[in-house]
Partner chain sequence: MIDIQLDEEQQQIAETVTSFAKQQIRVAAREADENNTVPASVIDQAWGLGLIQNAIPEAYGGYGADASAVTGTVIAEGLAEGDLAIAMHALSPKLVVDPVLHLGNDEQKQRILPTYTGEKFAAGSAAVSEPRWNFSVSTMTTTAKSDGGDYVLNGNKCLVALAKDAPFTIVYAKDDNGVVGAFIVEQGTAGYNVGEREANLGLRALATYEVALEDCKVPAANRIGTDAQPMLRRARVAQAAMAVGVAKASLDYAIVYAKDREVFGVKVAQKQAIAFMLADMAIDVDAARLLAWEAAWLIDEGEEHMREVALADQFAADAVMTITDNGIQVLGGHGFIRDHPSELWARNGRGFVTFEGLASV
Amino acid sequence: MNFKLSEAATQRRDIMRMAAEGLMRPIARQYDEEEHTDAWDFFNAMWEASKSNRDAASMTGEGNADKKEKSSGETKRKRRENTLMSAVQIEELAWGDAGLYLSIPNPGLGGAAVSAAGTPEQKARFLGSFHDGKPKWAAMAITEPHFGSDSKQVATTARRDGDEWVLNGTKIFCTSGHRALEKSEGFVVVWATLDKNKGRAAIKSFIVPAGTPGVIVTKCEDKLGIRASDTAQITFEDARVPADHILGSPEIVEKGTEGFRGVMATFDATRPIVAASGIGVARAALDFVKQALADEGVEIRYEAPQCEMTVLEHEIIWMESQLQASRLLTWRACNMMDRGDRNSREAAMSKAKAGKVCTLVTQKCVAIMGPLGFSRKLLLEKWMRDAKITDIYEGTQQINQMIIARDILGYSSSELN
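Just the structure of that chain by itself now, the form predicted alone.
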């Protein structure tokens, strides 16, 4: 793996840094305080910017993963870096503000599920709608009131009725669920079971567009962090969607979990992205502390022998090294995804590492600044609150460690749980 970013990735990183510094930081505190308020000026600006980026990429041919070029008489596939570029950009946006980054109009987790398990027709129909028109969101609905990470406990049901599927159940903690269903012409991808007696093999996912009768956003959560992002509870009461809105095959394969695995592949792509956002939050806190120390004339002596370093110097260097380790794990997982390699273990590793590191780094930064770090005059306490979710969503720390252990030891979920 080449750890040097391409010119295109570097340019995108710099553009995102300007947006983070110029558009997000100035309003970060306001929309943290005003939870459930829509930052429409920011949304529209980012939506227009994303459209401009897509148009530029289309004109230059950038992002065409299947484009091939001749070199020395051999056909070589052009370097792919879509996932890596996303991670690089998202680190910068989360450095600006994690809650605002999560609220930017985009396909989100719902779009990731369609990309991972959808047909070409579904991708063109549901993801293509994000290329034009008004700002919109998509979401994914997995968690239910009686379970969190153990997805085989899905109780929301899907019943075939002629040319439609009928969904019933309740989902909680759906990121961007309210904006996807009530603020835009977006959609939510819902996990439901076709037969509760057949376990994971019967779990399928369904695309439910905004405006579907029987779909009700019943609550928006009041949260510790990422408060600019909405987190919704959604109820499905005889909600009907066309038969072709299922992702994958409607067949239940009792001797395997092919459909379930197809949906779970979503997380191989999204876990490194979540890791990148956590790294951005932690880097924001560390950058602030380093600048505050520099303003007071405190120098970090990187070349000094360890035995001569101060406790503060040890802390700063440890935090920097841990963030870099998290970043390299994340980039590795992204690189594997871009190459088309299986990256379930590496995706879980990046998420587990970043989740733990960003929590510790932001806590240490608050501690170093003392009462000022705890004060709402600075954004440090906010970054500490925002960081914690990295260790929870997209699979908790414990779940990701379990995934890693199973993969290394060759155990199934039934053998190691």
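And the form predicted in complex with the partner chain, for comparison with the form predicted alone?
The following holds one chain only.
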């Protein structure tokens, strides 16, 4: 047992905190107010930094960072801490600004899909481009207007026509989709069905590069928070990609939903990362409030008796305990992934807990600071708006409760839904 960050993780954390303080905080308000604009100075700086740092992937939430190390084969099983290190770093970046953190040019979820399911040729071609040139983004397009979590409802179609796949449909909630397709030479991984009657087995994913004709970013969503991050709606109108842009086999294997399961399993990696980003936002708010109180000479008496404690002290202690609970649940889920253990339940737990806690903590911080909390002069109100997404994306609170419940009850999806 060990609750202390390794030296390596501590160093990475400190570097990220410097970036958060030096590069993100100063522009956080600007890119919130100026929604739909691009923080190019920041993007370029992060792109440069990641170029000189080959572990860029690990700081950007892909959750597949350990892949590299595994292939190197040098490090002992016990010594891996890549997922954990990602969580630690991302907490810092989100502490800087959650919207900007999500906007950092990198292969993101799209890259993760290629990395997990692509052929060596696909990896070399599509991920390789992220090592050089101008900032790039890759995105994942799953959700459609008529469904959220129930991804077997995919209605976007992929039809084979000679050497090409022809895509038709509309995707929403595609993080960095606009930047992937129109602000860089990136790509989007699109889920589409080969046959709507064949359910999950017919759902495949396709790499759609920037510049593909028939791919139109029809809208960038106006959002409550994380406004610096682009959330694209993308329409595919007879969009054609070469036959070898499919990820995995083009065959529809009845009952063979391994591919689908594989994608679901990536949630085990991404959920703790989302939890970590939420924790970063909530900690930003809590740190701010604690500093403000300290500046006013208000001391938090952790061991004060209930009957003497002020509401303020109680709220702070409550928030700290809930936040630390979320962090430990998150670190545990990362730990398990780094050890190669199955962590679906624990990943969902970290996400469910963090989603709820981050929402409440940031709300309480706004409330504590009174008129100052409500004002856009400070970042508190922004953190409240940013935090809420934690309880929504990568599976809502309810979806994660479902996953946990199924696991502890030993129920299948047909037994509990």
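Residue numbers count along the first chain shown, from 1. In this text, the rigid core denotes the largest set of C-alpha atoms whose superposition between the two forms falls within 1.5 Å. From a predicted model like this one, the values you see are computed outputs, not experimental measurements.
Relative to the superposed rigid core, the position of the CA of residue 235 differs between these two forms by less than 2 Å. Core-superposed comparison between these two forms: the C-alpha position of residue 286 differs by less than 2 Å. Comparing the forms between these two forms on their rigid core, the Cα displacement of residue 172 stays under 2 Å.
Structural comparison between these two forms after rigid-core fitting shows the C-alpha of residue 115 displaced 2.5 Å.
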